[in-house]
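The data below hold one chain only, encoded as structure tokens and taken in the form predicted alone.
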Amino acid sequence: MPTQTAIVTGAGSGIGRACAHQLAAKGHAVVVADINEAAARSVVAEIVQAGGRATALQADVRHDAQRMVDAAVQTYGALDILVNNAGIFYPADFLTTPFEDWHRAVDVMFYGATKCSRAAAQQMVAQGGGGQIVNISSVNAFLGAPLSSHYNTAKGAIDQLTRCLAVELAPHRILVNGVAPGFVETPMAVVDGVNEHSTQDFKQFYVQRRRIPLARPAEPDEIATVVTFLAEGTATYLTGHTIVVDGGLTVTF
């Protein structure tokens, strides 16, 4: 596989960090973008120590899409891969949460992915076409849950963005796909100081009763493996689809 250049957003921790590591291990150059500069620099140090190529960039996906693309091109000469991973979660009661707070999740995840995809696609077209965009969705995109209307709505919109961009960018040989994780051991699993995977409710319902057939949450690397498969573009006839990676969670109904 020829060396490519990738941007991974929200790459300072969790799934994004794992994606950056795996892409670098495959020989690709990676722009590790995160709103937390220290976290991005830490990931880059890990990648460089392992013999990979990476550069850190403090960036907010709501405002810095073009700056991320410019950094990739200026540092590595081109842009071939975009992984839209940046995300946030916080409980939001639909009846009482101020609309501005509710909307923040949509701004970061949906509009952030939209802005980054446009800037990346424009660069890929300018280079002559070709490239891969991978959007990190969630099983919550098609499931209902309390206190999550903002998050689930944003993820559902990302799935539709994946389908529409796959059609619109196909003439430019740009593949657009998504990955929808289930429960994953990341910092996002910690809500109000409690890791939901450590609670008795989670252990009894999802593990002991095997609501998740594999009886455990995923590790970030297990999600990143699927992201990397899509990001490298070796599946040349696969576009417009979101692959569910949930340990079987959504087949147990």
Ligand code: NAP
The other form holds:
Amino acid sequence: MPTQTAIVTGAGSGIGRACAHQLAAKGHAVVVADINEAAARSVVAEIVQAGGRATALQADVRHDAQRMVDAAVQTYGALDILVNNAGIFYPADFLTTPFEDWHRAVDVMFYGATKCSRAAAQQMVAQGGGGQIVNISSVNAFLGAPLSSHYNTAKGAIDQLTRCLAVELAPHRILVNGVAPGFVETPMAVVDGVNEHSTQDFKQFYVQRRRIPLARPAEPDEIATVVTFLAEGTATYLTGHTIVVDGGLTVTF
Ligand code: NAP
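So the form predicted alone is up there; where is the form predicted together with this ligand?
Full assembly next; the chain just shown is listed first.
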């Protein structure tokens, strides 16, 4: 497998950090892009320490899509992989949350992924075609939940983006797939200072009663393994699909 150049958005933390590490460990060059510059630099330092190639970029997916692509091309000469991972969650009551605040989740996750995908795909086409885009979705994309209409709607839209871009970019040999995690042990699991995986409710319902058949949240590396599989493009006939990685959560009822 030839080495490739990847951009991972939101790579300063959690799942994105694990994806950047795994791609770099496979020999790929990684642009570690994050809104938090210190976090991006810290991940790059870890990767370089481990013998990998990576460069840090402070970038907001809402505004800096082209700058990320330019950084990949200027630093490594091409762009082959985009992982649209950056995301945010905050509880939002549908009846009372000001619309601007509600919309922020859609702006970061859906429009951010859309803008980054377009800038990346334009570069891949200009290079002669070929490449992989992986969108980080969520099981929330196809489930209902309280205080989550902004987040779940954005993730549902990302799944549709995955399907549509897979069709539209196929003539350019660009594969577009998604990964939908269930519960993952990252800073995003901490809401209002409480790690939702450590609450009694979570332990009783999801763990002891095995609502999650594997009876635990995922570690970020367990999601990154699937992202890396899709990102490398070894599955050459797989496009337009979102793989659910949830410990069996959504096959129970
Ligand atoms: P995380 O640890 O909070 O990491 C997300 C990273 O994205 C953070 O470094 C964050 O920076 C950054 N970010 C936020 N807004 C950004 C923007 N506008 N531009 C660039 N970077 C931005 O979260 P995670 O759990 O790894 O989540 C990664 C992805 O997985 C998200 O798309 C999330 O929706 C999805 N997911 C997570 C879970 C879970 O249980 N953790 C489950 C399903 C899906 P700041 O920290 O400074 O905001």
